[in-house]
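Single chain ahead, written as C-alpha cells, the form predicted on its own.
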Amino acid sequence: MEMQECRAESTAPIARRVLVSGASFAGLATAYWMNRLGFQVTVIEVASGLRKGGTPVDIEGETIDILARMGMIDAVRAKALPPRGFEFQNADDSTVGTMGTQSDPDGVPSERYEIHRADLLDILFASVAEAVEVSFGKSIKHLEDRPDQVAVTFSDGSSSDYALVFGCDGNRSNTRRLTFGEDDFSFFMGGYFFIKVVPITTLLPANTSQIFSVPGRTALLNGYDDQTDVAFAFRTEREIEYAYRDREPQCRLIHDHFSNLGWKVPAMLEHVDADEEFYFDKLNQIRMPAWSKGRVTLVGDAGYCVSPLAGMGGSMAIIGAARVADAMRCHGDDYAAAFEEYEEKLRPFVEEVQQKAVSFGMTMMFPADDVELAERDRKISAGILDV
C-alpha cells in the first residue's frame, strides 16, 4: 500500500509526548508509528509483560503492505506457519468437507500468512523496545482532556501530561471507559467462546484445523508441530453474569455445555481445568458513534472490535495504527482533523468486516439450529461455501 498524498508534514518537536495505553498489536504498532512521526512515546500495559497467549494471527491484504512499510514483513515470513487446511467433522470423525488456502478470482493462491501471536508480538516489540518507554504493570486511573494537553494519573499514583493519548487496550478498554463513560458500546453477538493452548500434538495432525458442530455448540482444534489450540463456543440468547476474573465458573460453563458431546470433545475437556491459562469471553463487537474525543483516540479492539469470528482482530489493529499515523502525517499538528480523517476512511471497512462476522461467521462457526447446520454442511460438502 503506497502512502497517500499529504498536504502537510508534521512539525511536532521530538520532545512532544504521547501516551499509548496497551502493549498488544494496536499499542505496539501505534508506538512504532508515533515514534516515526517524531513523538516521544510512552507505552503502559496493565499486565506484567506481553500477553502472548491465544491463537495465531492471519496476515493478508493491507496488513502485508503495512508490515512491509514497517520493515517487518521478512521477519513475519520467516516465522510464518505452514498452510492450514480446515476440516469439518461429523461425530464419528468422518469429514463433511474441507476448506483450504484462499485464492483470488483467477484461482491463484493469495498471499497470506499465519503467525503465532507470540512471534508477532516479539517482532513488534523489538521494533520499539529501544526507542520508546514501556512500563508494565501500570494503567490509567484518571485522565483529564484539556485544550492544550491530557493530564493523566496512573495506577501507581504518578501523573504526567501528554499531547495525545491513544487507547489501544482492547475490548474491555479502560481508556474508552474513562474517556467516553461507563457505556461499553458492546454489541452482544449471542454466544461465548473459550480458547486454550495445550502442549500436546495427539488430538489431530499438525497444520490442520478440525471443527465439530451441533446446533448452538462448536468444538474446534488447531494443530501445530508442538502444540494444539483447544476451543469451544456456544450460543445463548442473553448475556451470562459471571466474575470476569474468576476462572472456575468459566470452566464450569464449558463443562456444562459440552460434557454430553462425542467426537474428540471428551479428550478436549480434559485440558480445560489444567491451569488458568485460557481465554474466555462473550462474542461481541465494539460499535461506537465516534472513536475520538478531544485529544484521545482509540485504536483496534478498544474502538472497533470486530470479534474473533472475523478472523482479523490482529490485522485490524495493525491497519488502524497505520491509518491514524497516515492521517497525522498529512495534517501535521491538527490532531482533530487527523482523527476525523482516520475514522472517516477506516469506518466503512470496519463496518463491512463486522457485518460479515455477524451474517457469515456465526453461521459457519456454530450454526444455531438443525436447519442452519444442515445448510452449512451441504455447502461445505459441495464446495460452494462463500467465504
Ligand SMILES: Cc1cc2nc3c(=O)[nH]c(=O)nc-3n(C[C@H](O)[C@H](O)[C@H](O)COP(=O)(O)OP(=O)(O)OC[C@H]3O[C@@H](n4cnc5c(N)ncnc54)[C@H](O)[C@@H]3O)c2cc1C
Contents of the next structure:
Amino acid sequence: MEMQECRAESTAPIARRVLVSGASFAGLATAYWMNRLGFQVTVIEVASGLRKGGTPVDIEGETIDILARMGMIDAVRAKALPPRGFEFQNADDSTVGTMGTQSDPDGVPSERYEIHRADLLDILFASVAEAVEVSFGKSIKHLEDRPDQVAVTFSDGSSSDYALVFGCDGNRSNTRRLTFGEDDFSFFMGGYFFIKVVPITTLLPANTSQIFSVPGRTALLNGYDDQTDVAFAFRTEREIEYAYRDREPQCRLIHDHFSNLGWKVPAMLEHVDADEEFYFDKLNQIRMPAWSKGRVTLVGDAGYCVSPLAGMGGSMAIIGAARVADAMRCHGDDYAAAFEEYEEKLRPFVEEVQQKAVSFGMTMMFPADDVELAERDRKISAGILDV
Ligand SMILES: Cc1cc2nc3c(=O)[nH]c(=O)nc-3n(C[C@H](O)[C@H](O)[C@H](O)COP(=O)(O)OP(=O)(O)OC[C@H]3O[C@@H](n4cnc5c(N)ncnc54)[C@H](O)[C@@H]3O)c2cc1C
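For comparison with the form predicted on its own, produce the structure of the form predicted in complex with the ligand.
Expanding to the full complex; the earlier chain stays at the top.
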C-alpha cells in the first residue's frame, strides 16, 4: 500500500457535499460521477493507500461503455493483459477441455479486457485525485441520517455534515452496518476461497489458466506475463469459525484441505505460507431487501456483492456507480426518487448475476461430488459451456 496526497477540506454548502466511504472501484467511480454532477466530494478509505492486491479485473459489456463515457477506455486498453486460455486438467496434467476468449454465436470475439486491479485503480484514482478530497486511514465511526443531512463522526474524532453518503466499503461494509444494523445480509455460498499473487512461476505457461478439481476441492493457477495467481477453493456445508485477521489459521485450512492432492498442488502449497499478502474469504453474496435508507445508499460489494465466482465484482461496482449517477441526473434534487430508480433498474441484473454464480459458477469451479464433476468434465470436453 502506498500513501497518497490529500486535498484540503471542502467548504461547499451541505446540500452540495457528499461523502464516499471506500476508495476502490465503487468508491472512486462514484466520486468521479458525483464530481461530474457538481457535488463537492470527500472520499475516505480505511487503508493507508489504495488496496491493490488481488486478481485482474474483467471488463466487458456495459462496463466498457461506462469507461468510455468516463474517458478511460483508452487507458484501460493500453494496460489490457493478453487474452488467456482456460484449461481443465486431469491429475496427470492431461487436458480435459478448454475455454477460450468469449465469442458471440457467429464466432466473433466479443470486446473484453482483463486488467490488473492496481492498474484500474490507478486509472480511476488519477481521474479524481485533483478534483475530490481523499483521506486515507479514516473511516466512519458514527452516522445519523437526519431529514436534511447526514451527520458523520469519523474515526479520527472529527465530524462533518453531508447531503448524501455513499457506502462503497466492500463486502464487510461499515456504512451498511451503521445504517442498516448488525445483520450482515451475507448469503453463504458453501465454500472458501484462497488466492495469492506471486511473481511468475514455472508452474504453467504464460497467459494460461489451469484448473484441477476433485469433488468439493479445486486448485487454480492463472499465468500472466509477469505473475501467477495461486488459488484454492473448497466446499463446506457450514461457515468455519476462524480469526479473520490472523493469517496462520487460514493457511492451515488450505493445507488441511489440499495436502493429500496430486497434480501441481504440492508445488502450489509451497507458496501458501510465504510472508506476502493473500486473499482468503468465504464465498458469499450480499443480498439486501433495499440498498438505500434515507440519505445513505450502497454501491458495489457493500450493497450487492456477487462473489468472486461471478467474475465481475469490479465491473458491477463500476456499473453501480454509473447507474446511481444516471438516476440522480434524471431526478435532480429528489435523491429518494433517484435511489429508488437506481435500485429498481439495477436489481434484476444483480440478481441474475448472483443466481448464475450460485448455479453455473459453483458447478464449474468446484463440483460438489463425483457425479457433478463427471458431468462438468463431459460438457467441458464436448465444448458445452452451460454446465
Ligand atoms: C484487497 C482486495 C483484494 C481482492 N482480491 C480479489 C480477488 O483476488 N479475487 C476476487 O474475485 N475478488 C477480489 N476482491 C473483491 C473484488 O475485487 C470486489 O468484488 C470488487 O473489488 C468490488 O469493488 P468494491 O469497490 O465494491 O469493493 P472493494 O474492492 O472490496 O473495496 C472496498 C474498499 O472499501 C475500503 N473499506 C473497507 N472498510 C472500510 C471502512 N470502514 N471505511 C472506509 N473504507 C473502508 C476497503 O479498504 C476497500 O478499499 C478483492 C478485494 C480487495 C479489497
